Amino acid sequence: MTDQKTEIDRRSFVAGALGAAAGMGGLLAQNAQAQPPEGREIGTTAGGAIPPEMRRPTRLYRLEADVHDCEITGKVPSDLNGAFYRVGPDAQYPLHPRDIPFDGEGHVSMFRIKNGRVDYKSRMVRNERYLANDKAGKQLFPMYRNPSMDDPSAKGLSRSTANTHIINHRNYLLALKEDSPPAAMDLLTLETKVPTYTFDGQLPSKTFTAHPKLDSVTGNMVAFGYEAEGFGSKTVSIFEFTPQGKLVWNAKVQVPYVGMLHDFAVTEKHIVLYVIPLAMDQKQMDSGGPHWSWDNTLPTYFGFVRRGGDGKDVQFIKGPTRSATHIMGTFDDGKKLFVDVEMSMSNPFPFMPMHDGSRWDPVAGSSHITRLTVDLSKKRPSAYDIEQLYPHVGALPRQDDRYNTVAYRYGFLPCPDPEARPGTGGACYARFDHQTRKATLFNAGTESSLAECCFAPRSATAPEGSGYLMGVATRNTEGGRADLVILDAEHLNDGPVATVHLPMRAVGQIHGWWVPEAQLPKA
């Protein structure tokens, strides 16, 4: 394993590999190996080591594109009519040789399923960052959240790449990076509306989560920012929104140290913030480097705040060095807090820098779903239990969006075949029923990569779980060339209702959102 170097560039990580395998690294000791580009320096970062083979050139994509009335095998469902947005980092102009995937400017795109028919249309986001490259004709913000690199003309601008996650808010599509505020987008032709959108100036925080969630019972969306009081801030602003954007809450917490809060989790009556150790790392920052490094010296905290308090009843306990960067789902039952989150050991990302310089370990790295649970009828808790649920490894799990804030059964997750040899299983969507704790699958095949899952009802009053699940294949024969499947979520292992085809390669993804009919607007 540590002979073998994986080439990963930027587009094909996030496309395909991220989808899959952000937390299955044994799955990227598969590739072919590739020597480091000519020229390019390689060697570590101060505090940590950037693997050589993740250090690549940046390969500049852009293609907006607009394709009418795909070419569909299959027939798409007459009860699927809607919008799946995607979202992931698309540089505008070449970024440091240092830099991470996660970098780049916001490229959105849409499959647009009406009536059976499907239109494909891609656009990047013209936030302040994305204008401001364009009139310099370079890339002026060439490191991952380093202001310090940044070219001296963009001092003061938001540096929001609004490339992590979309969702859609008072008729707006919001393009989101943690970060920054989002940017806001027209949801029928992707045109960038309101370049930095503050919620008509209510936003409490100079940052807004990627990862907002809908209150199940209200509509609210319920979102928080971490650094909300400016680089480097141990303060999280936690608030919510009406569906007509009034803001109802806020309160104010600080955590034990600056760590990725990338997701959280939200029930009726808590907000969950899981503190990992991919801390703020000032000296890498000043050699020029990323913005976090993964420090096993530290802790985990399982932070927990009354949702509509003040902010102060917040507790964190403290737990093992653990990394859980995305949600499943959540609830409470009155006596016991549950989240369901993706869990690895340590890193799950190759290319994010060790704070002890050591080599990224892909089966530490490698990530399950996993419940964490706290017992809320002692006062001051001071543990909580960890629990693998299934065998499956992978990254990006995704539910029924109508049930983030309350108990729920189905959960999908993009996976290998986890009865297969490495290799030869195929890229798979996993469906979990945690009530019977078993999942059947969909398998795409070796030849293709699937990025994350989305999950669409088949009306808005359709029981949990019964609708469709979609996500993009690469088709890695085919020079990436690209097909939207559409599943029957309760039916995995049947194979695609529907297969979309592009005739080129689509946008890579980190994210993606359905907006069903109803929420669009009108033509």
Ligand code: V55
Second form
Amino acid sequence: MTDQKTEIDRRSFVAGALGAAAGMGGLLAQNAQAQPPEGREIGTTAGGAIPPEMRRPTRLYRLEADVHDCEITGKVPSDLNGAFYRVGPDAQYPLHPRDIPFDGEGHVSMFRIKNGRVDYKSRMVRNERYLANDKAGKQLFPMYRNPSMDDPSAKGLSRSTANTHIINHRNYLLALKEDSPPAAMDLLTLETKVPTYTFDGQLPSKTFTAHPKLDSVTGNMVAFGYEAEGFGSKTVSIFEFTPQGKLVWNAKVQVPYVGMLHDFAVTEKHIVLYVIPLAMDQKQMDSGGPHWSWDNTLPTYFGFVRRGGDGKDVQFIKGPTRSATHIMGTFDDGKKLFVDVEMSMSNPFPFMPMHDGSRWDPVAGSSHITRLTVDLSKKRPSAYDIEQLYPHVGALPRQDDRYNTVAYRYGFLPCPDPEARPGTGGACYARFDHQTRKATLFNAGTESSLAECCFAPRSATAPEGSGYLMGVATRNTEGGRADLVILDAEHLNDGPVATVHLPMRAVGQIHGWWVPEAQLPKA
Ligand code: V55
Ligand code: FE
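In place of the form predicted alone, the structure of the form predicted together with 4-hydroxy-3-methoxybenzaldehyde (V55) is requested.
Everything in the complex follows now, all chains and molecules, and the chain you saw is the first one.
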């Protein structure tokens, strides 16, 4: 895509679910199957070019399923025991026609894997919002993160959809949306136990990120909330809980402007907050639209602050207009701080409005794994370095999550076949070895979409990257029926060691999370 940026190429780029849709397309692909073929346009900025898998479904789904002892091709490895959880939006009642696909109540699913057998279960998150909607028999929260559109009866309730990510903490499965506190569910039954979970009143923020990190040494959960002191607030509250749920650190910092702080990086010594020009847009909300628009005139800010301190040492380094949403991994070597992100030149989401009314650009919106570097030996670094690491176009990077806060070698990414013409090469998972800068691939073929993948170590003490990579494949020629694909993470190109077949579509997925057997309650 370097030399021929013609309109026709841009169209095929989008139609092939490349651009930002590589990865992002896979994650929402299951939803696409719920809509009639004519679909419906969401937003206006892509000029009619929003691919079907990036649109919000027009029909409700909400099918809560139990499939006991799923049909399997191949053999589920005897050392893979635990549960693979996924969550995504699944509107309980119709949302506003102009709403975006990041909205919709959370539907959690679980592949419970034990002794070679797999059970599938899915349940809607029955949090405050769900219960209020259910009581009213209609949607009380029709627009993404815009409370001015809410039904008056919903005032004061948590707006959380709990549709973005899930993580186990204490004996709970926490379902996360970054505008609110989590919902706490039972790890085995998926019953919602605490509709709005505030860590027994300790949560020092009105919000909680969808991307907490686990400290690689202590096992503590490091997390943050932005818009922490209420709607539109510039305060970011950063905090740390022990595995037993005790708050052991909190600091508050102010960001230069309110941009989407979707993910963050945590090293042994630092917290990194990366502010991007997907900025809160009050005017857009006043006219009934969603929370964010992409503002080309804004810079990025690479923010960093010492862990364990009072937050007063925070520094924000101004940088060029870019987008970065997810972190693959991060580390500091004492002198330099490295953060590997999925980075695009502009708005990665075709459904997020452009502030200046321009068209969404699928080429500028496509992301690559990119290393941001800050020289900490300077007292006040004035710039950060940007280096694209690989040619692969993709979103939703992952790592071996035991390495969240320390130096890491391997990363994983859903991406289209990097060697093929757009739209012709099939959906892949790549494994990157940062030491050799080489990638290996699993290609699921052209008739499937792949959701975000997740790594499960072979054992608690296995070397980094030794274990299994799994993810849901949507079979587009079978009405969107889904399979869980399980790969040997060190031999992706050998193809699946096991494929777990569902008889129907799986619910849509934004993110997924692996919980090993030892961290699950005894049945
Ligand atoms: C993302 C997903 C969201 C959201 C903000 O980058 C960012 C993914 C599913 O909701 O609200
Ligand atoms: Fe995310």
